[in-house]
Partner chain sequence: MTAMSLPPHLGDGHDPLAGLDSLRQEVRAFVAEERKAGSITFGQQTWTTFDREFSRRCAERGYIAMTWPREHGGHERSAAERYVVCEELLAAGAPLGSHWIADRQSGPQILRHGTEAVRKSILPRIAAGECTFGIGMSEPDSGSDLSSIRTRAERVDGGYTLHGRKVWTTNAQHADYLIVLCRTEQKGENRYAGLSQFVVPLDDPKVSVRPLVNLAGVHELNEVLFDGNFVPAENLLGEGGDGWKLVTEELGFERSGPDRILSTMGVLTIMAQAAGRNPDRHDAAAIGRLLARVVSIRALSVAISGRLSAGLPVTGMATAMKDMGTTLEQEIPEVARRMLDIVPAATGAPFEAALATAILNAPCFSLRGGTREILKGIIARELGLR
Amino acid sequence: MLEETAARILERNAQAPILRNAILEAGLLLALAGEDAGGLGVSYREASAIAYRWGQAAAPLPIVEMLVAAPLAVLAGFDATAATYSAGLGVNDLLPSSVPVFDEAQTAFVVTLETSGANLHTGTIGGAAAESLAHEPMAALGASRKIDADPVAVERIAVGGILLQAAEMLGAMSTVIDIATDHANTRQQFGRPLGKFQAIQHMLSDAASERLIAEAAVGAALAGIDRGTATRLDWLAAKAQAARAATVIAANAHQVMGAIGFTDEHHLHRFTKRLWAWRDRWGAQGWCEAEIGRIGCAAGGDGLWSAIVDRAAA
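Could you put down the structure of only this chain, in the form predicted in complex with its partner chain?
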């Protein structure tokens, strides 16, 4: 249902302010807020459809931040229905210096992840900061204060943000693969389509395999947080794999496309630049990987396998 609604709205190709109104009216922006707070109270897996469609269309608006801001606003005692919020994630006790924004954004909810649990801060939206690799408008975080909120609830929403970011990446990956596959089947050199060349086939095969693995990992982690069985390893691995897949897919797609894909005119870069930017948003790849390694080492040789497969009962 959510997915069809998102798709219908995205079809109109609207500019940011109109798009925001449309998703606010359709209730999508409050998908993750509870029904008592005026939201839809859907699961993270269901909400991932919206992020996926957004990534697939390279649509304007920082949808992941907007979606996650709703339940954070509720936790912080704000009126979620105002929908003037962005969000962000910091690690190692550091607040991010900037967050993605949209015209109406006034407040940011920022989570810092701890070894277990998380802290919630609210900050004002400050002046414009350097735009991202994907030219997304960013703003500096103004005056901020820590909010007294249940660290477990805060962490759960932050993890939702990490996985929605991964889902948005999956959407962008799928468009990139479609663009490159279509090009390989239509562009001819040496009298035949590029896709007839084995080197090209293998690059696209690797791209599709990486996406599939990322989809499986993100899917398992999303379902796991909805059930309450996901481990830290599950969601860190999902984001790390989404980043790895994004890297391979963007690189291979550009190679398959040749010079045309390197131009401003061709739309490929709208997707690949987002992938490059999102690779490090909501949990930078390097941080995820080091954290995963720490979890593995803390489990030790004897506990490693158990850390990979054992899950608390739902």
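Show the same protein again, this time as the form predicted alone rather than the form predicted in complex with its partner chain.
Keep in mind that what follows is only the chain, not its partners or any molecules around it.
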């Protein structure tokens, strides 16, 4: 039902202000907030359907930040229903310099995620700092302060944000593959469709394989976080694989499409630029892979296999 609602809203609304009002009226922005806070209290796997649809449509508004902001606001003692919040993630106790925003956003909730735990901060949102690679509005994070909140609850929400970002990437990857496949099947070269050439087939099959692996990793991690069984390795691997898949899929799609995919007139770059930007949002690919490496090193030679396959070891 959440997915159908999100899809219906996206079909009818294209402009950010109108779109924001539509999802606010539908209650989607409060999907992750508990019912006692005026929200829907859905699981992260259920909320991922919203993020997936958002990525699939390359829709405006930073939906992951807006979804995660509501439960973080509750932890910080704010009114979740105000819906004028954004959220962000920093690692190793370093706050990001800017966060994705929409016009009405006034307050940001930022989690700093470390190996030893998570901390919640709140800060003011300043003037527009820049645009992301995908031309999404970003605003500077102003004066911030640390909030005394349950670190376990904070970390769970942060991990949820990481997985929602990965789900949004899966949606965009799906559309990119569809665009490239349709082009390969309709574009004629040397008297036959591009899709009949083995090299093109290999690029498309590689893209589809990477997406399928990412979907499995993200799905398993989402199920784990809702059950309370997800390990650190689960969600790190999910985001790292989503980022890897995004790199392969975007590169292969642009090779299949040729230069037309980069032109303003074509819509492919609307999705690939978002994938490139999202690789490093909510757990940058490099950080996730480094953390996975640390888990392996800590396990040692004799324990490496167990760290990979034994959930308790990770």
